[in-house]
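Next up: a single chain in structure tokens, the form predicted alone.
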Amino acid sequence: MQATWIWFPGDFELWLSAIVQNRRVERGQCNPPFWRLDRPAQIVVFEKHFDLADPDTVTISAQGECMAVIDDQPTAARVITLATGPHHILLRVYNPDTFPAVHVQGRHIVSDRAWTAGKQNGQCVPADAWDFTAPDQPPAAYRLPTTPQAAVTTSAGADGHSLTVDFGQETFGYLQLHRVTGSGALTAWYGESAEEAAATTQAETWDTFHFTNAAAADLTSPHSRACRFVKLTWDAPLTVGDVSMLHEFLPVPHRGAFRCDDAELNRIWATAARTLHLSSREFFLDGIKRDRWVWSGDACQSYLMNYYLFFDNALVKRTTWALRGNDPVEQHINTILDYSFYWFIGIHDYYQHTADRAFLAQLYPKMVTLMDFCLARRNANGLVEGRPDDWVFIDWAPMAKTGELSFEQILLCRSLETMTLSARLMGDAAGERRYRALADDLRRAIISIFWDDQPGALSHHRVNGHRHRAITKYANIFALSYGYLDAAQAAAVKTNVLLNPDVQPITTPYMRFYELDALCRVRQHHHVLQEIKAYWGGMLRHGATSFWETYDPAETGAQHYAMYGRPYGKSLCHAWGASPLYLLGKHYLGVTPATPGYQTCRVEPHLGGLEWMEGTVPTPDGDITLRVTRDQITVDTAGGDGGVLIIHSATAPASTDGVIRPTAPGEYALTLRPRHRHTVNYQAAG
């Protein structure tokens, strides 16, 4: 039996965190996070009791200082055999620079998550594990794996004492001079963009070097940067031989696939494989120049694409935990309203995806006191509107958020949904009838306060009970998505707003997700299809290697790296940019979870206007795969107890892998069975 290192649920999770979030650098100093940041505990007890059919040898290890208790009797030793029968072992763990952390290993004694762990504040929970196996390589060890890159093109400056480097595309990593000889400074610029390192001292980071080398010799740097290219300039007694990278990842495969007959929106899918990738780390980070922190609205997109490309739980387990921090709740996650319900969210997406209820019961405690936290600062009406302490975020773009939101309300509402699914796998029966009822008070509410007739959409806010006739997407969308408005509410949304461009359109790839998502949930999928070849395909004409931050086809040159007032402010890889491995794999493949963690599948493939379209979608047990072309569709399902297949045909389709029933009009349905491979001939309609 394999033992593995254990702590207290989420102590990882918070030390790593801090460590990551305050390596920002911006403009030549740090900068740490702007909320509150959380340490693990300093003293923690892990204990289990065992019945040995026969005897064992232990070996324990532990990250911190140990006092070991077995059967009651304090011991020094490390390696201690027990004889046949019952046993109590009781580890107190004090480590006040990282975490505590244990490993046990014996032949059936074995430290995992079957073990208990306590604050000594009386309760003790099921302690946390994740991949550390081995005893001398404790979890505080941890980092992520490097690779050697070489660049692409090294250009000398004029002045004998330059360098410009290009690495071919984005890349994140530890830059690495050889060769260096003599005595002075060398400066580092770098750039996601040429001008951008070129302008040196107004790039958003720089590392300066100092060297007293007789002979030559080599340097990594201690500092892991984001960059495409790099510019070198140092005191003209230094000469550099070479440039290199040692570029940083997360060791995940790309389990999902997409590929058509489109040869631009398959550059678009890999560049935004590739955006994920670089975003996807020690957790998924927004932006990897700039803010490397951890944003809940941001990570909660990136569950999603994640579900679409790795399927790694263990990434949306860390960046959970990261977000949520320890009680007393004091603020809002990111000190950002919204971003609070995105994090409800987002363990409601992970569920639905994964049916890991244990996560769920870990998390249950903590969502109960944020929940509480938010219902708290609700109103004298019921709903939450922004404090002074608070940050109403909602997008980056010029809009009223004074009063109440009807978009904050909606997040409320799924967020209350969530807690009363949670309530009920927790058998919670209370808390599901408490939560179930406020968000059914508040569904109806969202709908008596922010309908308005005339325009046929919600409005924006109310402001002193006065309602503001401004219509925005957020609401609509979000409404539209989670099935909080009735047909007819829902055609009128997709014709006043989704569709009418006289409202305020949106610019950031962050809200186009939600924006695109719903589109396609009211069957627009040929006009979503030009949409990300229009947006995503335009920052590809612009030279992208990933995905920005935000988009605007109007602007031109080095406009469109400035943000923030600053000429190189934005970020040109920014995670939800990534939103094309979304769209295209839940709404284009067409691949969900009919029931929680892909027990049954829902299949439903749209061309868009495409010829052939092929991918993989992962689940929890299997690959499915699909090839669509305008006659035939097939079908390779994953474990499960199968689903169904929707097909979209007009005329009546065919197949000898069961029998198809219609459904709707120009709409039929195939039950799938597991891993089988299902052939439909059908003939696609438009």
Contents of the next structure:
Protein chains: 2
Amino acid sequence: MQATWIWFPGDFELWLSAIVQNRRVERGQCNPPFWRLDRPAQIVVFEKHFDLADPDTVTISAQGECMAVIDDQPTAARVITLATGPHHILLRVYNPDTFPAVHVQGRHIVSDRAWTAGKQNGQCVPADAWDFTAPDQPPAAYRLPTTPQAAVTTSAGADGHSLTVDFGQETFGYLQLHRVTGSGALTAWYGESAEEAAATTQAETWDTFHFTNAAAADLTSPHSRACRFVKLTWDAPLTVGDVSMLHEFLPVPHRGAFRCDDAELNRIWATAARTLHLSSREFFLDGIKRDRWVWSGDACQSYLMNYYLFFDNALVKRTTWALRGNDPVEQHINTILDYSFYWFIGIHDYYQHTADRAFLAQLYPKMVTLMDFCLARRNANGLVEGRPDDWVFIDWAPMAKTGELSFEQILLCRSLETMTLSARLMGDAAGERRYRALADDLRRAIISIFWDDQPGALSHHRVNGHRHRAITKYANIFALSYGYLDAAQAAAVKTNVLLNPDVQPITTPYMRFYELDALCRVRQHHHVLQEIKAYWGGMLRHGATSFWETYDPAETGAQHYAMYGRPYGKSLCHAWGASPLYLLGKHYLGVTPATPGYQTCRVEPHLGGLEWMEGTVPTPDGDITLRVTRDQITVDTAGGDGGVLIIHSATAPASTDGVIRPTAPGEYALTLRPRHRHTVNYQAAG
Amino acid sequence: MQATWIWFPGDFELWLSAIVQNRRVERGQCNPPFWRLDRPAQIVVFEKHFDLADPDTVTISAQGECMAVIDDQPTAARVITLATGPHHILLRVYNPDTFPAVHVQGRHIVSDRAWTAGKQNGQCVPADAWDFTAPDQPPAAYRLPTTPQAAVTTSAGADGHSLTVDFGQETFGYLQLHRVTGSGALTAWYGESAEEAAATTQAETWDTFHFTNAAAADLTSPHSRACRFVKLTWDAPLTVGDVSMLHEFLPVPHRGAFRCDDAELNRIWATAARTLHLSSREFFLDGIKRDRWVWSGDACQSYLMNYYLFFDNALVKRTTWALRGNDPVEQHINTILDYSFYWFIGIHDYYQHTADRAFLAQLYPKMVTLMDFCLARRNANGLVEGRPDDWVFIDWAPMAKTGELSFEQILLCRSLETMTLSARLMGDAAGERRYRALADDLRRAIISIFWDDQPGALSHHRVNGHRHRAITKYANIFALSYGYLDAAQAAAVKTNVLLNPDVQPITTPYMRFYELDALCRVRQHHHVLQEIKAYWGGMLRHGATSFWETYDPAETGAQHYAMYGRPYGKSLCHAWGASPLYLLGKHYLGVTPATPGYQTCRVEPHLGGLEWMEGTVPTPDGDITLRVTRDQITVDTAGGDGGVLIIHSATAPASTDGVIRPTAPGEYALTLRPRHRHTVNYQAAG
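Having seen the form predicted alone, please provide the structure of the form predicted in complex with a further copy of the same chain.
Every chain and every other molecule in the complex is listed next, the one we just looked at coming first.
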């Protein structure tokens, strides 16, 4: 049997996320996260009892200093032969630098998740592991791979001691200088835009390198940076031969795909895939130039996009661990009220897509303590509102944030539903009853407190018992998506809010994600497709090679790059900009898990005005591939138990791959078999 | 003004104590502590608001990566000029390796305890500092000093490739090899006894060094070890020139002193001083060979000895921080029920000797949460008893440890009294009322539950409501010392327990500390002096150069060195062996603080059968020095408000330094003035 390195659950992620998130550097100094960033335990005890049918020889490797106690006897040996019979191995590992981990390899005895790990606080839990199997490659040696990337163009400056390189598109990695000769300083000014690199000291990031008597020296920067352009300026005595990039990336294939007859939409999808891939690294980062941090609200969207591109569970799990940190909970995740709730919602979505009970079991105690914290901070009315230390975010947009915000109650309610589901799966019947009652009560309270019959929408907030008339899109979008509205309320919200130009429009890709998702839920596929082309296409027309943190079509030129009062403060490669991946996969290819982990799937394609589309959606047990024209749908299913294809057709569809039954006017269903190609002839409506 | 390095309170100690306590190595492998050992925060924010009357230029130094934000503007500059007027400096420091700290030096603006420090958990507290003032010497550079120490004898082995060195007495430091030539391995086998070093692989500690083509090489071991003897064995091709020690020590003067006409007692005092000094290092350690850990019960005694030798407050504070760790409290300190209580008692004693309110203010929140933990673990009768994860220690001796132990209730009661005092000093009136009521109730319960009128003593324990008749010394000693017994009960305990040879005798210096302390409280100074000479003199007669972890006069030869089933498992330099320092200073020189911090002192000398004695007891405001013969007492007082000299005399004493008043038959009092020599002629009784 193959041993794996094991550690206390979460320690690998705490260690790695501190390194990753503290790489943020801006205008010449570091910028550490402003929330509590927890650390692994420095001493962990790993233990297991074995009963050997044959003698075995084990080799112990440790990340840190290790005390081995075999059958209650300390031993300094690291290769140990054990006789037939019962044995107990205890390994106490001290590591103040990274985190304690062990690797034990015998024929029968191997370190794996069946060992326990304890932080010496009276509790032991099953150890965690990933795919680190080599004893000489401990988990703290983990690094993302790199690959050389050449510049597309290199332009020498007129002054003779500067040049500008263009890598052709947004990239990330370590700048490489080749054949540098002489003595002096060289500064690399990075730019996500040509303007930013050219602005030198106004750029967000730069690196200065010093050379002494260099003779055709090669140098790789120790610092990873995000850029498309780099301007180099140097002291006159230096000469520079060439410049390239050592591109660093997460080695994960694009299992998801989308292609259609609209070339712009194809470019949008490809650019979204590039944007998500660049910001999917050790963790899901918000942006690769800025913040380079792990934000719960951003991550929650990245997870959903991930299910339509990589289906990388390990990355979702790493990010979930990194966000949560250790007990005691003293503040909201990222200090943001909404972001604690998105953490729960991300777990809900993860379970729906993966059915990974084992991860829920690891997390459940930390879910309980975070929910305890959230519930303890409710006001006398049983509702959450921002406390002095809380950041109430919702979105980058002008809005009132005082009092009881309907939006925050809806996110808490969804979090309570996640707890109900998790408690049920963990066999915690008392917890399930409690969370269900809390969720039911809160769902009723949301409608009774915030629903305004004139005009028929959820109000934005209530302050000191007074419900304000102001309406914003946020709460209405989420209430609709989570099914908290009845049919009449949903119809009212569609008309009065979603399609009402008088309600303050959303200008961040962040909330456009949920807005367009909701519009698709109310069958606005044509409209949403045009919105995607206008909004994301707009960025492409401005030269974007990855999608931005915010985008206001009304701005022009370098106005697009400014944010936070700085000319190049905006992130031009921001994960939440990649939502077309999710929208096109979920609502146009129309593939979703009908039961957790895609045990059964639901496929409901919508062309939304396209002539044809084809694509792939990954599942835990293979890919689902579709090709959809206006008169034929072909679905290749993955494993599992099959599922259902929903067909919107002007005429009764026909297929030799199963019986098609009508389900509603113009709507038909075909039962899908696993690992089978289904071809349906139909006639697209509209 | 001089700036100091500042950090989050406790971080320096958490960082340092992990390093120190993880230096324990035995029989070839590390031996990390088996309790949770907390870490500093990796990100700390330091802040202060200033209002400058003149412009100032500040230089910022950081231990870690620092983000400076001056008046809400991030700045990468580290030398910054600020104009007249209000300013706000915020420094966010990330340090995953040691701990975050900053040093800010201007003319007016300096980093000091007036800054706040926060762990980004919603709370800020005053920063802490020690005596690190140089910007280029950050606190993580802290190391104890060393000094060369030559061997007293060096004996070459008959085999030509071994030798044994004797440093003459117990020492601690880094072995140094001089003029090593050739290639091969050399092992140094350390021994606190000659037998241990000679036993090579049976020794507790050793180091192996490898040489390749060495040509008169000098080597200093990277590992500090405790020993008196070292046996070196090496591969034949090597030759070794000389061996010495780089002795490592805490640079603290011996302010306390004791000398008398009994040469053995003088040697005991000197050996106790050596024992305490060797084990007083970065922290008060239990022993320097083993465990090299910080144990609360051991530390509590070291604190009291410290007040009669070094009066090193910083060392007490460092140890108190190191023991406590971070919230949440999940187990007792060192996992031992009694050791949580000794932590409180050590703070009580610290305040009595120093009146250091500032330290209490730093600690108070952590005192409250540890007491919350202790109180939450009481049983239905409101009493503490060992839970499955708790170690109930009391002493190394056979005794029952099940059920409600009278000893543990007494320590909890004293801890509650410490909380009452601390709450009062912190102005926490509600806390004071609560803790006082809890202490009062518990004091009454202890007597009503455990006092046995036949024979008149506290019982050892109650199990399932049944008080057992068994009597041990522990509870009786502590109840007597803490004043929980009335006069009749105290007299009964003296006769039935303290002086009763049928009660199981105490054989560790650890509990002898409290036993002899109690015997002095009931005026058994002659008896205790003979006990000290017999017990500690016994170790000296066995060749001890420092005092041991345990001592059984009935054992012979190398039996004295065995413990834990290992022939040299016993620690031969154990802090708790140094109690004569405390006993002679407190009960013979008789100097104690009458009010906290020696604002007033009480001096009550007892010759205990000696012809004369002289000595010094340190106080926060200078030393108190005595010379006592059978007919004259001379006292030189320190600062403060003076105090009182209690004279036991067969005749009325006489002095020209004040009015002497009788206070009891054969007892007189002289009011002491500060910084004054008082001479009293009297006649020693008995």
